[in-house]
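As structure tokens, one chain now follows by itself in the form predicted alone.
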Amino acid sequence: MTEHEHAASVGEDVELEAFRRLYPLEFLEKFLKDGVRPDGRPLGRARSTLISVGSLPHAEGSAMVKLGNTTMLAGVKLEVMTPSVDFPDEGRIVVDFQMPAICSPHVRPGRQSELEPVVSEQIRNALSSSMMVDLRELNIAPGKAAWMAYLDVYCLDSDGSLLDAALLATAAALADLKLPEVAVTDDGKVLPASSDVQEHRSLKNIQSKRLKLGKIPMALTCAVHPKYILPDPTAEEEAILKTTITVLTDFSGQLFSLYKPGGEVLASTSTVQDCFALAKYRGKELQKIFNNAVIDAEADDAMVED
């Protein structure tokens, strides 16, 4: 490339970036008319998705998910609790979603993002509606002891479709969760399995186990344009279009719930149906990615134990 050609190329890039900033909707529509997205994806395609299970060595279960640039890290820590009187054979899962300032220029240091309580509640609702975890699986001794699972989800990079990535990281971390082996005394005291149980009149030993999971919830967020539906939007696409519909299903396509937080475009019946169809297709993709990640992690665990 000659110096003149290089200068011309730089000039074109500057003009394109100026157009992008000054006329964001027109910039986006310029791509959509050609059947592609600004990042090169076809209109109906989600971004590449990576799941790494067992990312945190000091957590009982953990996973990292990358959905394009959006990155989530989920970890589970366990603590013994006394079950409630109403549910004596059930444990609890406490969900906390956090967006530190490093994840986005729109998050200010020392201040809670307004999205944190919203996404936390959406994750809790997804776990409840899907019945992914039977809380009785967290029981240790009925009426005496159960596991409290603290599930923390950290957004490391916020580039759109936050619930999609956060829920996938949540599910992968719970799939990785391994309840430790413990001993329980007659009075309900929980001891490490290595303790001298003879001194405590041990009631029984509880073997280490993985949770038995029910249906795995997944989310697909779609940005809605009057003429187009964009699954798995980037933060830029979400900011430009302002209208999103998030469909929550399991991998087989069973519908759990649907979110539409306001927006400028009305959601017609056909639009909702199209979003649901995209979610069913996405579910098949994610099921393969999810299962492969869990299988790989279990194989690594088996090699360590051997």
The other form holds:
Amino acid sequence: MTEHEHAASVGEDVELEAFRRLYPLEFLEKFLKDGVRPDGRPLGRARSTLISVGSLPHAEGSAMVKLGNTTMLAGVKLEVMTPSVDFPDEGRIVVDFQMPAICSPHVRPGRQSELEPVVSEQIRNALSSSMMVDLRELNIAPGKAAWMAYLDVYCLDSDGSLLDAALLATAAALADLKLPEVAVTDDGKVLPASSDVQEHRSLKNIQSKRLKLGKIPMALTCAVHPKYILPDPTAEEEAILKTTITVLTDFSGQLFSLYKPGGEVLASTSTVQDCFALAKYRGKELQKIFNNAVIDAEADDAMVED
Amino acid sequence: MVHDRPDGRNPNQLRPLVCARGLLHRADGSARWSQDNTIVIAAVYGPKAISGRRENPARAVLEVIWKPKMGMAGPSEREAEFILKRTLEYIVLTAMHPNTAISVIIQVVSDDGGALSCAMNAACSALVDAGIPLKGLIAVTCAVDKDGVIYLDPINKEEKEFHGHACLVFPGKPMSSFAPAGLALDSEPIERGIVTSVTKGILSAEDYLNCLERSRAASVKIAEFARSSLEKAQRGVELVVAS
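Can you swap the form predicted alone for the form predicted in complex with its partner chain?
First the chain shown before, then all remaining chains and molecules of the complex.
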């Protein structure tokens, strides 16, 4: 390239960046008119999704999810607790979603992002509505001891569709969760299984097990433009369009909830139905990816036991 | 199978609505909206000065603070603030007051179900009382579903028992026969789209769409009430009771 051509192309790049910053909506619409998104995806496609379980060796369950650039890390740590009187055979799952400053230049250390409590609440809602985990599976000795699972989800990179990725990470971490083998005395004291079992009288051994999962909840966030619906928006698309609809379903597309927190664009019934259809399609995609990731983890289990 | 409601209403019946404006003297605008035993007070301060990084040179910044009846504000209150803020951003003409902040403070006085919808209605009335330029009003209703039957405006007991409930916000514009064709949203009159939808529990797609239809019909009544309440207030009568 001659110097003149090189200078010309640099000039074009600067103009492109300037246009992108000054007229973000027009920039986006230029792509949408041709049926693509700025990152090259067709209009209705979600970004590439990667799930890997067992990323944290010290946590009893963990998973890392990458949805395009959005990266979530979920870990489950267990602690023994005394179950409540009303539900003596149930454990608890405590969910916390955090956005540390590493994830985005908009998050400052020490100040909670406004999305944190919203996503936390939605994950909690999704888990309790779908009843993915029967809390009785966390029981050790009814009325005396049960597992409390602290599920922490960290956003490592925030590039849109945070709830989608966080919920997927939550589900994968819970699927990966392995309750350790413990020994429990009659009065409910829980000891690690490796202690001298023979010496203590009336010590019951509880085998290690994975949780039996019910319906697995998933979320699909769609950014809404008066003429187009963009599933799985990037942070740039979310910032330009501002209006999003999040559909919570299970993998088979059966609806749990529809979340549209205001925004400038109204959603008509047909928009809502389109979002349902997109979620159903996405559910099938995610089911395959999820099952593959979890099967790998279980295969590792089998290898270790042999 | 239609269940009997604890307070004797039929499934399509809303609770009696009361709206009072101008109750707080320090606030620029205030309103108390009650749906029988659910009472919420909203106060609006603004447009007021805002400093530092938070100011936006193009539009006013909306801020919502939700104060629960008892205890400290936790994550569910933060979520309600977020939803309310995004919803109010739909109606407030923020571009008319750049470099300012508009604060909406919600105080739940008593909660017998439907506090979020009550708060949104109250906030809308308070914004009108404060004289903040609005694109329109909103009408918020709530519905629960059990065995496929939709019950409007549930009380606390119903919310807890039922499978799923939805809080839906509709624009409160009257139907205009002169609306240009280009404004129609996929052949539906523009007034019928939803601004906000928040659901809890499990709702199947069909039940959700039924909820949508019923709530839309109910929202027309609420919008009428809010509008007539405004008009009467302008004629000097501040307290309006309607059912």
